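Take a look at this single chain in C-alpha cells; it is the form predicted alone.
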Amino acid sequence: MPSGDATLPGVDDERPDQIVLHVDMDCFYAACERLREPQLRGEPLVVGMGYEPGDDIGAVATASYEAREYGVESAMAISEALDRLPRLDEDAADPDESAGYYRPVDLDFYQSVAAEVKAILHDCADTVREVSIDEAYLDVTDRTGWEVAEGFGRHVKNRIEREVGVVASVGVAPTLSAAKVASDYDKPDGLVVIEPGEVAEFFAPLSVEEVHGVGPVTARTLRELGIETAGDLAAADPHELVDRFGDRGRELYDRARGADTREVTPTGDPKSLSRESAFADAVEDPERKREQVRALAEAVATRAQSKGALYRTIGVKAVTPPYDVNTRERSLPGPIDDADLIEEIALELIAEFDDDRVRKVGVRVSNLEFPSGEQARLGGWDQDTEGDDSEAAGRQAESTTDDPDRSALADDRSGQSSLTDF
C-alpha cells in the first residue's frame, strides 16, 4: 500500500486532476448486528429505536436488502415493518422459509465497527472527511491515478470486507457531488468509477433525483418545469433555475454538468490513532497476540508521530468469537509521544485476554492534542494533578446528510435514518 506521496506504478509524476473516493457502508447497522449474529445473514433484519413490543412507536434507523424486499423503508414505524415481515412458521415444510428479524439500536457497537473501518480509510487517504458514521469522501490524489483508479477502490472495498466483515459501495470520480452518485449506482456492493470529462456523460439519462442535492420536493418542482434527468437539468437555463431556487439553483445546475469546484477538506484535527489486525482464525497462543500487539503498537507510534500527535490515553482491544468486541485502556497525566511506553501498556493490557480465543487485536491511542511547540515528557507532569480520563466514544448518528457544504442539499438514498430524526 502506498503512503505519503508515493503512487501506484505507472502513474506520472505530474499530478493528475483531483481523484474523490465516496465509501458509503452498505445497510451499516444491519451488517453489524451481522457481525455478532451471522444466523442474521440473509435474513430480513430492521434495526430500529425506541420501540417496545406493542407500542406502535418507534422507528426504523436501517432495514437490510432483504426487508425492502416486504416493502419496509428507513422511518417507518417498526410496529408496521414487522407487520411486512414474514413469520416463522416453526410447522413449515420447509426450514429454510425466511424469518423477519428485529433488533435495537446499539450505537456503541456501531461505533466500534466504524472506527475500524475509518482507520483503513485514514490508512489509505492522506486526506479524508468522514461525513457520518457509514460514509466518508477520500482525496487519493496523490495516491494513484486515473488509470488504475478502480484497482484502487476495489482495494480498499476488499481491505474493509476482509479486514472489518462488512461491505461498501465505493464511487470514484473527479468531483464529491459524482463520487457520490457513483457510490449510490450500484449499491449493494459496488464500484463505480467515472473518469475526467465523463460526468456530464454519465448523468444525463440519470433520473433528476439522482443529482446530488435533489430531494423529493426539489424533484417534483423541476418535474413541473419540464425537467426530468439530469440531462434536463444540465440543459435548462441557469437562470430560469436562480429564480426559482436562488443560488441554490445554480448550484444544482452545475452538478448535473459536472462542475464541482470543492476539494475534500478533513472534518478536524483525529480523536484517536489506531491500527487493528485479525487472524486468520481465533488463537489461543498468548505470544501470537502479544506478537501482533506489538507490531500495532509500532504502527500507531509511527503514525501519531507523523501526524505530531500527542496522547494521553493508551488502549487495546480483543474482539473474542462470535464478535464480542473488548477494550481496556489507561489514561496518563499527560500527554506523550513515547513509541516504547505504548508497547508497555499495550501488552500490559492485552495479557487480561491470555486465556481466551482471539480473533482480532487492535492499539489505540486517543485524547489527543496537537501542540504547536516543543513536545511534552511524562516526567514534566504533576503525577497526581489528572485522574483517569478516558475519552468517551463519540455519539454520531447516522446521517442523512451527505454534502459536505451544505446539509439542505442532502436527501437520503441509502436507506438508513438519522438517529436524531426520531
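Numbering follows the first chain given and starts at 1. What we label the rigid core is the largest C-alpha set whose atoms superpose within 1.5 Å from one form to the other. This structure is a prediction, so every number in the text was calculated from the model and none was measured. Compared with the form predicted in complex with thymidine-5'-triphosphate (TTP):
- Relative to the superposed rigid core, residue 151 undergoes a CA displacement smaller than 2 Å between the two forms.
- When two forms of a protein are overlaid on their rigid core, residues whose CA moves 2 Å or more are considered shifted, and residue 262 is not one of them between the two forms.
- The Cα position of residue 279 differs by 2 Å or more between the two forms after fitting on the rigid core.
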Second form
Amino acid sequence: MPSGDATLPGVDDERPDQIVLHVDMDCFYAACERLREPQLRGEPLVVGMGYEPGDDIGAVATASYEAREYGVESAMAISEALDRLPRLDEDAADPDESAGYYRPVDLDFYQSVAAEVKAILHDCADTVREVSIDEAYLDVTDRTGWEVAEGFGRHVKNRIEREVGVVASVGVAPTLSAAKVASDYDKPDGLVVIEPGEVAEFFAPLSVEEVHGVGPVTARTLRELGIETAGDLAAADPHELVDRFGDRGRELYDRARGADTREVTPTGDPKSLSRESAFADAVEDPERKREQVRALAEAVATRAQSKGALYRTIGVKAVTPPYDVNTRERSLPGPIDDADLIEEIALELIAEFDDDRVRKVGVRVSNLEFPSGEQARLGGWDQDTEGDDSEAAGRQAESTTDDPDRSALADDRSGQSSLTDF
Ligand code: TTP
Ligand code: MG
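Output block for the form predicted in complex with thymidine-5'-triphosphate (TTP), input the form predicted alone:
Complete assembly follows, chain above in first position.
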C-alpha cells in the first residue's frame, strides 16, 4: 500500500502555477431576505415553501445559521422544519423565543442580488466559472501571488459585503476541488487558503464525505472497507478501489489525494480563443518574448482553424510583476483566418513591452465568426472534462471569454489591466 512518505501524495498532480478562488455565499436566500428586511439579521430564518396554514407540502430552500441550530436544513420537508422550529407569530405582543421567521422563495430577487455579486467576481478575475446562483470559481493566477493570496481573497470578500451587503465564504487553492473544500471549511464568513503542496495534507483528516463525489452510500461502503477519512482513501490501494467501484474508484482516489488538473473554464458561449504561457522567472529579453509569442500565435491559429473560426480582433497580453495584466489588441476590417497575420500583429503589439520584465505572455483572437454555422464545442469547456490542450508544456491554457462588448472594439484599443480582457 503506498504510504506517501517519500513524496507528499497529490503534489505532482497540482498545478502550483494556478491560483483558484472559490466563492460560495452564506445561506444565500436568507441573506437576500435580510437585505430587504434588516430586522431579520441574527434571527432564525427559514426560506421555503408550504408553511402557510393549510398548505403543508413544500421544502426548505435554505435556513439561516441561527435556524440551523434547531436542526433545520436545506431540502428538509417544511413540516419537519416547522416541528423543529415553529413559525413565529410576528404580530404577537410577546414573541416566542424558540420560534423562527419563515419567508417564501423569491427567485427573481435572489437572481438580481446574485447578478451584483457576479459582476464583482468578473471584476476580480479574468476567468470566472459560475456554477450556481451563489457559487463560482475564479482563476486569479494573474491577479495575485501565493504570498498575498489571503489578502486577495479578503479583498474579494470585502467587496461583496461592502457593495452588495451579503457575506461570502472564500477558498483559495491551487486546484478547483481544493478551493471548494477551502470555501466550505470555515463557513459562514470563512476565508481559507490552501497553498500548493499542502492540499493532500489539508484533505487528510477530512471525513470521506468531504471528498467530491462521495455520497452517503459510497461513504458507507468505504467505511466497511475501513476507510474513514480522505487520508485513508488517499492511502488505500487504488486497485482495490477500482475493483470495488470501477473507474470511479480511481477518480475518488485521485480526488482524495488532491489531484485535480482541471482549469477554470468560463461559463457561457466562447467569444475568443487564447493561449498563454508563463516564464519561470520574469523575462526582459525581447527575443525570448517574441519567440514565445510566435509559438502561441501558431497555437491559436491552429486552434481557430480546427474550430472553423474566423476572427476580427487579434490581441496580446503581457503580465508584468507583480500582478499587472496589460492587454493590447487590434481589430481588422473584416473576419479572417490567417496564421501569418496573427503572428505579425501579435509581434507588433508585444513590441510595446520590449523593455519590460514580463512573467507571462498570451495571444488571443476574438470577434469570432463560425461561417460553417457549426460552432464546435471547445475542448476544456466542460468543467468535468479535461481540455485536449490542457497538458501542453508550461501553462499554455486555452481560455475563452464571454464579453459581449468585444464586438464594439475600436482599432488598436489598449487597456492597462482592463478587467474583462483575456
Ligand atoms: P447552498 O450554497 O448550498 O446553501 P446556502 O447558500 O443557503 O448555505 P451555505 O452557507 O451552506 O452555502 O445553496 C445556495 C442556495 O440555493 C440556497 O440559499 C437556497 C438554494 N437551495 C435550494 O433551494 N435547495 C437546496 O436543496 C439547496 C441545497 C439550496
Ligand atoms: Mg451558499
